[in-house]
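So this first bit is one chain, no partners, the form predicted on its own, shown in structure tokens.
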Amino acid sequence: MVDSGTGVSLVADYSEWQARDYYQTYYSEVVLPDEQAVLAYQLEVMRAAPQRFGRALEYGCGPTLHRAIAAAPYAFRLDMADWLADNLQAVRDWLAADADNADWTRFTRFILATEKQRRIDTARMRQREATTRKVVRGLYVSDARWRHPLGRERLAFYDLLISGFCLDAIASDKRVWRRCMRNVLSMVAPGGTTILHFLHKCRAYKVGNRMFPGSNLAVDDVRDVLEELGFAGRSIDVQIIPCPDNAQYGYAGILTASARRERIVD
């Protein structure tokens, strides 16, 4: 995004990123409607799987835990990766905290309600969060622009890969997004599943008082790249979730997608 009068970029560099600003902007008060929708979608896909996933990865976790809390009972092992050490430190702090750490409890409650758990009380929420702390095994600094973001040994390694609002936020250039998709999704094993969330037709999104880049994605962008990367066409699901109230943050819709890998593409 460029100021039409000065020609100066209005998009901040990630050296200006503050994990706490992101938490305060999107997660500190309520479970926003768009997050309710994408969490429900993630749970729906995972619950439809014929068996528990073996190895799972949340790529681009940011300073957030809600997707990990949702995934925890559906995988034997969950790794988390992000480009910024500051984000991973926020995750590490939560993992090391006692049961009274409340930052993500409202999300735990929402997740349990979405799963239609019959009993949702403090003990049940603490149990789910304890399961999450047990299932999360590794935290990794990674760059999606690397051909092998977690090393060659993680090629076709994961049975489930979740990435929310990460790969489309690396750059405003859609070609960068496509390369990052290739790199990150190469870690999905044949027969494995990916669950992805992007901002719909967003060129920049707001965190605190700064704007960060968006790749301006539409449904066809996501569907086309998944097909190119060896995901079975019949398994690809891409949906738009309108969220007009979020236009103030630079986007008015969410793209959420899932697919099953059919083959590895070099």
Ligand SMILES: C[S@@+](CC[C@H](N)C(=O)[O-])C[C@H]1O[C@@H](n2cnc3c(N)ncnc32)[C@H](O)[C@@H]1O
Contents of the next structure:
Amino acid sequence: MVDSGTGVSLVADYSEWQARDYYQTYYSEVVLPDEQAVLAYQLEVMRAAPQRFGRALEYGCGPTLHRAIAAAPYAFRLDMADWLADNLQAVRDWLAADADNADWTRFTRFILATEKQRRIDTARMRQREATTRKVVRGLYVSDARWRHPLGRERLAFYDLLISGFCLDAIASDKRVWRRCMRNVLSMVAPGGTTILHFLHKCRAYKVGNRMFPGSNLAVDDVRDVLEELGFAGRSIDVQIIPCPDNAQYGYAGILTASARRERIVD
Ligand SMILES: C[S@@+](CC[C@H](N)C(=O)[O-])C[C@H]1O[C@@H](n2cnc3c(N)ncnc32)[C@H](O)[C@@H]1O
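Switching from the form predicted on its own: structure of the form predicted together with this ligand?
Time for the whole complex; same chain goes first.
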């Protein structure tokens, strides 16, 4: 986003990103209502799959673990990627920590409750986090603007690709978002599933006291690109989750989407 008067960018660059600020702003206190809704959505899509996914990727994970904790029992292997090495270091620290690290425990409890697990106690939560620590394999620095964000050998490689609030947060320019969608989703294998979350109609979102870019997406933007990229029309689901309380952070709704790949489009 550029100031029309001065031509100066009003949004920060990711070199100014602080993993801790992000955790503090969005994840340190409660499981926010919009996050409850997208985690429930992720779980519903994964549970509806006929079998466990073989290879899964969380793209643009940031310093977060909650989507990985949700995905862990549904995949044999889960890789994680992000542009910032610092974010991956936060992930690595949690993976290497012992069960006493409570940063994501509130999310683990929420995930187990959403799955309607009967007994949700400390042992059960530790077990889910231990499964996550086992299932996560590769941690990769990657740029969604690269044609092959994890190299050519990962083309059509993953059976499940999850990406939350990353591809629309790279630039304020929708064309950049479209290219990043093409690049990243080229890693989904035919028959594979993607689960995506974006900020709805957001031009900039807040982390600490900085604003980062948003691609200003609506439902049709997401549906159209998924169709263009070879995802089966009847499998495409795009929903808006209102979250008016988050207007203070630059958005009042979330877009959540899922789809199954029919063919490769190169
Ligand atoms: C809003 S955060 C989302 C983090 C996490 N997925 C979540 O749901 O909270 C946006 C993420 O996009 C990453 N990112 C920014 N530019 C990127 C790029 N060019 N390629 C890949 N990831 C990028 C940032 O490092 C950051 O972790």
